[in-house]
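Read the single chain below, which is given as structure tokens and is the form predicted alone.
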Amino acid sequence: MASSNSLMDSLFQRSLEDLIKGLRLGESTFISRSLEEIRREIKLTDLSTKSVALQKLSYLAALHGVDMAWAAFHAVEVVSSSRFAHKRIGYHAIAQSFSDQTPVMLLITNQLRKDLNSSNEHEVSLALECLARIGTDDLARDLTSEVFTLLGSSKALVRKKAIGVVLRVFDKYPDAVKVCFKRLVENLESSDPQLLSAVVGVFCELTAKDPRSYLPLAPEFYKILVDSRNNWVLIKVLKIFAKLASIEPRLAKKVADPVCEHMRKQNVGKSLLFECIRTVFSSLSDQETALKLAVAKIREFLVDDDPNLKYLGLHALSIVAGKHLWAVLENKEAVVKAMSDEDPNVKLEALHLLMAMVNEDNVTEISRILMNYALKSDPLFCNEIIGSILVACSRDSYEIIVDFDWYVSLLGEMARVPHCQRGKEIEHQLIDIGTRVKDARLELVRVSRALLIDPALLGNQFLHPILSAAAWASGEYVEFSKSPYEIAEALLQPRTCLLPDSIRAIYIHSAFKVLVFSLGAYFSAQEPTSPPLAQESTSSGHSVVNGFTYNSISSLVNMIELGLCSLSGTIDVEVQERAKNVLGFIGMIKHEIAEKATSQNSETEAHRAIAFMEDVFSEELGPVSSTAQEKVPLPEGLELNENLEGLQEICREVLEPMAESDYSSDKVSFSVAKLRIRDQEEASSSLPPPLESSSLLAEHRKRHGLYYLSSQKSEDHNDREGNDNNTSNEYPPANEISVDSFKPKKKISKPRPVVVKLDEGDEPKRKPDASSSNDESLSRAIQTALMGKGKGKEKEKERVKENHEMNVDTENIEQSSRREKKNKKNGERSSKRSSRRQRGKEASVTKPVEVPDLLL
């Protein structure tokens, strides 16, 4: 009865073709129904039905990602069939689904051994392919002897696949080198091109992991390089020599001649020609003849219309650019022309080459060329250009920058380039230059002012970090500003509501710095100056003295107070707190500003508060090392890995709110309560602003209407994204940039300014490579095998040398007395033996692998 059911199931079973036709009909539930059928069919005892079900499951797993791990045991059952068609389906399913954690992995060992010893070369081939895919440590150890036997098989198909599986066996079981390596090396002398291609491919992969271990095989590889006519084999051999020559420079001179011969051939393939050029650029660049020939041949790639070949030519130049920049300069026109290519990969590689040519003499010219390309490029490539300029110019603490005024202005112009999205990088460099280069602060403040007064930049979220840096620089170095009033007005313009709250807080703090600086200049002046906001500069051009009249300082204070009144009730606590702090400071000193005009008394409460704030802001900020936090020593007894669940109980007293206490200072002594009473007496927050403030607001709106949002817009800024979308089209255009904007200015001969550098930590600390050295055991095994190969020859040479020395000693014995001859003979033998032992020990320690003299 069971056999009849199995027969019926096999007769009406859907084949793989039926499954594919059903999938093409597009039924949504077809896959789930097919899986149910497969689960039912694969449990049957008939191997034909089981194999077809497994074949369909493999198809669904490959194309639709269906999990087939549950069918691992059924795949082992299908592999045990005597029919080749079933074995092929089973091995394919095993290679597709098995992993190191598969529970039934141990069941496949005996079946693999049986098929590896089969007389059918196709079954052996299936077993080798499966071993190459799923080979584990245990499988590689248990099947090493079978692989060794197949490496000497008389059937080319079997031997070729056995050579390929050696790579997996060596990786999983390094001790297999002792068994199989000698026979693998013997296949290097095979005349069959397929076998030679397979064994060279294996050695190419092994050499990439540890080239030093394979130096003794250099003569065999050299013979293949000279005699072979197969481009694929030659490419692999060139890759091997590129690795070997980098650690053994003496090979370069020997290998350069055959490489040049391949490059001089008329009908040489492009792939082989490119590999020869890359080998010369990477490992044979010290050979002048080969290098010049490779540079001449690379032009064929650069002028070719095929973008793939053009990219390869640019990529090859990037390899040699670091050591031989003249090779890139000779092809400068082709590199610049490639910047206009349609292929983005070609343009990107040309950009990397241009940045490799940058130095302090041509940085201005190359930056001008690249910025002109950025103006007319797509957003992606535009930002690649800007990012490359930023990286090249900031390398090694701006080593190639001589004129920092030019570079700061270039950073400001980058913000106006369409599609610029490098705000974070530009922000970092603006602040970094301000802290490192004192001579650039005057230009930095000028550029920051130009950015702050441009309202079109407020609508671009990618430029908000740049505006943050500009606001910080304008407040930190306000003493270099020509008009502090204009800076404060730009910092508090109504359109700043488009900025994130974190940046608005920086704007408020910078406005506070401007206010403190202006009040300090006003209160410290002995006599009032006639022109408002006048500026006088010393002969050096860096020290700026600002003079303020009563009217000018009153206008500044009123403008800041008016701009911060609306911010004192905002939702963001940081913005609200900073605004109220500034308003409180203004409320404390506002009534004494008028008294300063009539009284010369400097010991007032406001003057002491202003002097204190000046001292707070007077400390100059410097660059901070990126590794500063790591240099802080850990306190004794600090356990970072301990469980901190009891922290609240331990630190109960510390975490409890501290009792209010009154703080007093020698410089500042004012009461918050008095300030509140004074504010309540002057005006209530619910009352409209005074007439003077209203008139100032109306006058400001009339003069600077550009800064104000449209009165028809909703003033509810809680949903900023909606406002951004509504007002983005009404922003005035940013300052237009022409192609001539980036032309270098007339050079002025002046020394390079001082750049503050840290002893260490300027560059970000690189994490150590986490990859473990898994190939050390394999390298040691291969070195041992190669050392053993030449051990017999070395012993034979030592025996010949000893016999010759003994003959010389015998002649000396006949010419002298027996006593003298005996002493001399014993002394020479002992000294020679000791010297040989010492030389042997030194050689084993310093030179574990030597290159044969035959090649060198």
The other form holds:
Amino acid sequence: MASSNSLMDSLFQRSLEDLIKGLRLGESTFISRSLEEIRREIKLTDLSTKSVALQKLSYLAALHGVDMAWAAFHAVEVVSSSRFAHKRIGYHAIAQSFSDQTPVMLLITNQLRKDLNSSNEHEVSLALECLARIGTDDLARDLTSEVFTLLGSSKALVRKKAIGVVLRVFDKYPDAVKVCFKRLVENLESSDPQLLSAVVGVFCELTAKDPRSYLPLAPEFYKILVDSRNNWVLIKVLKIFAKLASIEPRLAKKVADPVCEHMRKQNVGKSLLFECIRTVFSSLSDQETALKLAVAKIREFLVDDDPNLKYLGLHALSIVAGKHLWAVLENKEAVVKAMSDEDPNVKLEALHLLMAMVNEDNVTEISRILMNYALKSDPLFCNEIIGSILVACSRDSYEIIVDFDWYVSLLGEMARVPHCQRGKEIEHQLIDIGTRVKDARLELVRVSRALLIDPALLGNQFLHPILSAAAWASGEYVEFSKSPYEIAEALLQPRTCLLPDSIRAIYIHSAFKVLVFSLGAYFSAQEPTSPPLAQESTSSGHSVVNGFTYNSISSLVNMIELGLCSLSGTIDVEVQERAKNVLGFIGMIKHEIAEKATSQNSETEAHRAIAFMEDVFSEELGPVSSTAQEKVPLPEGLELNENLEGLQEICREVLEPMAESDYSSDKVSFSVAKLRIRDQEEASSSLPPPLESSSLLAEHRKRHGLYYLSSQKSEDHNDREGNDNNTSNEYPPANEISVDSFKPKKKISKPRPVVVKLDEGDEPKRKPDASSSNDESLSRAIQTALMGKGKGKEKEKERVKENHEMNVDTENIEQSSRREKKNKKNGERSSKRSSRRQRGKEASVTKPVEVPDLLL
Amino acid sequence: MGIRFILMVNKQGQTRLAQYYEWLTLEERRALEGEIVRKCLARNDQQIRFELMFEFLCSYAGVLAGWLALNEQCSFVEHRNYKIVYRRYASLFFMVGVDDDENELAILEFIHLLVETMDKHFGNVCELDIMFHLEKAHFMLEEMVMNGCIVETSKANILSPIQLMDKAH
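Other form of same protein, the form predicted together with its partner chain, not the form predicted alone:
Once more the chain from above appears, this time first in line as the rest of the complex follows.
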């Protein structure tokens, strides 16, 4: 019964073609139905049925995301068939679905070995392809000898694939180098272009991982660079030299000539030309003639109509921008023109290039150009522009910014770009500059005011973070404000209801700071100068005390009270609490404002309260290092790693009331978080806080003074009053950018203000370079192999030498005389080399590499 | 590694061929393909629309020739840590994911070589040829690329094993 069933299955099995036709009809259940069939068919003993089932499964897996890991064993079965057609299907399935974790991997070692030794070259090539795709450590180890044999095969097809597989074998089993490396190197001198292109490709990959080990092969590569006519091969060799020349500068000089020759050729392929240019830019940029030629060639790319060439031209320029900015400057028209290209990728490349040009002399000009583009661009690119300005300007604690007034107003302008969505970054930078750069605070307050009083900005949710920063700055640095009343009014305008609650709380808190500042100014200034004459006029409300009259101060208080009244019923607790705190404070001092104006008693309760609040706010906030927490020494006896889960059980009753208890009674806790909370509470509490709490705070600050930055009073800002408004909003039209904008301008007479920097923590920590041990052992093995070639196998070396002698003889005599001169300098050079060896970072891994002198 | 993967995708975004040279799980492959196809097709969407508009304009004034070339987009897209080099041939997109330092123009030439090779074998290759002869397309790729390295660039050499196989059948 079963056998007749299987016969039916075999006879009426759907072929792959049937499956594809079925799939094209687009039936939703078709795949699952076919899968059922496949599961049944693949278990049959008949290999043709099995292989067709496997073929269908591979198809579904490749194009329809069906899992085929379950069929791994069946794939091994199909591979063992003696028919080539079955083998092919099996190997294809294995290459597609096997990973290192596949359990039946062990079962194919013998099959692979058998096929590698087959007399049918196509079977051998199937096995090699499979090994190249799935080779594990074990497979590579077990099959190394087979690969070695095949590397010497007389059949080009097999030998080519054996070369291709070497990369995987070396990667998985570095000891294979000892066996196979010599044969691999021999192929570098092969006259068969097929083999040459394969072996150069392999060396290109190997060199990319560990250039130093392959320096001794430089003569072989050089010969290929000069002799080969195949673009593919030349591109790969150029890539090899790009890596080698960057660690061996003497090579750069030697290679520059043939590279230039390739570039000068009339009908050189664009891909080869581009590779030459890129090689020159990345590794040969110290060779003047080569660099000049490459810059000239790259211009052709930049002005070409083909967007691919334009893109690559810009890309290549960005490689050289760091070292030779002049190359970019020479092509600046093309770069600026590319900013208005159709293609977003080209625009982006141009943007990166422009940002690479930024330095402290031209940052103003370039930012102005870019802001002009930002205004006209689509939202995506607009934000790319704004983002890259922000990144470039804030790099290394605003290293390139000299004029912070300009930069702060630029940040303000960014907020007004219609598509701006970089609120978070701008917020961060506004606050950061406020805390770091004292001299910029006046401008910061001016910019913040402009942002706050514009009711239109409140409707854009992307700007909310910026507004939050503006609100904080105008509260924190209210002493720079020309009209505190105006700020308070802006902070409490009705449209602030559009803000999220967390930001609204900041608004209220800032309004509180403004209020305290105004009251402080009003009260303190009145005391010393209180002649009876003034007293009279005060009562009538006309005397001006430090900008605050009795009328203005009481209208300020009334305005804040009115604005906050409606908020005391908000659902959000943060907003509600802050509003109530301020209202409580106002309630306490309000009746004394009028009294204060008439009586001279300076020791009232309100006076003390205001003085205290001023104290609280006067502590200057500084930037905090991201590593500050680590600097706090661990107090003795404090166990941090202990598991505290049990604690909750025991102290449940104790903890709960504590959380609600008044902070002043809670003196037991020393946690930093609590202190911070208390800090805020103090700041916003309506009652004059008890003395011990403020003394606790002072003590805390004294103890950890190290982590607060010193708060000196800012120096006078009078000298900057003059150029308050020197930043105009007029952008030059993009296409009329003058050459001057890229030339260094005269130094601005104004000195750069002090920027507070932290020693550490300003930069994100870099991850340690994790080079895999596998790579290391591979490079060690290769170096040993090449050393052996140098020492042990004299013949080999002699042969190579002869080869080069011949090669060199054909060159002109001048070169050989140069070589002699160089040989004289040999002693000098070897001392240089030994010093380099000492410097070498991989001293443990890298043995001194012999570079044949002939080449250098 | 050079080449990381090769994809052929039609205008509707359906994958017609996928060859990976590094191990990715099914989920990773599906996610990667989705992202790349979306990215590249979106870029070309504008282009296709533009082509239609251009044809429309040309029917009225046939003087705009050459303009089209000016407004094309480049064939390179950066995605994750790959660079995607892609090119459209009729209804099929050929996308090749390469390492950052790979030569983009050479990869474009490689794509062209692949198409020419398939053309030579199938005779004016189309999407259906690849659908129904997927294994042959894979076979050609295997001859051309090993371990992500391009090892063979001669059309005759690439096709000779396939022709042998066809004869055997």
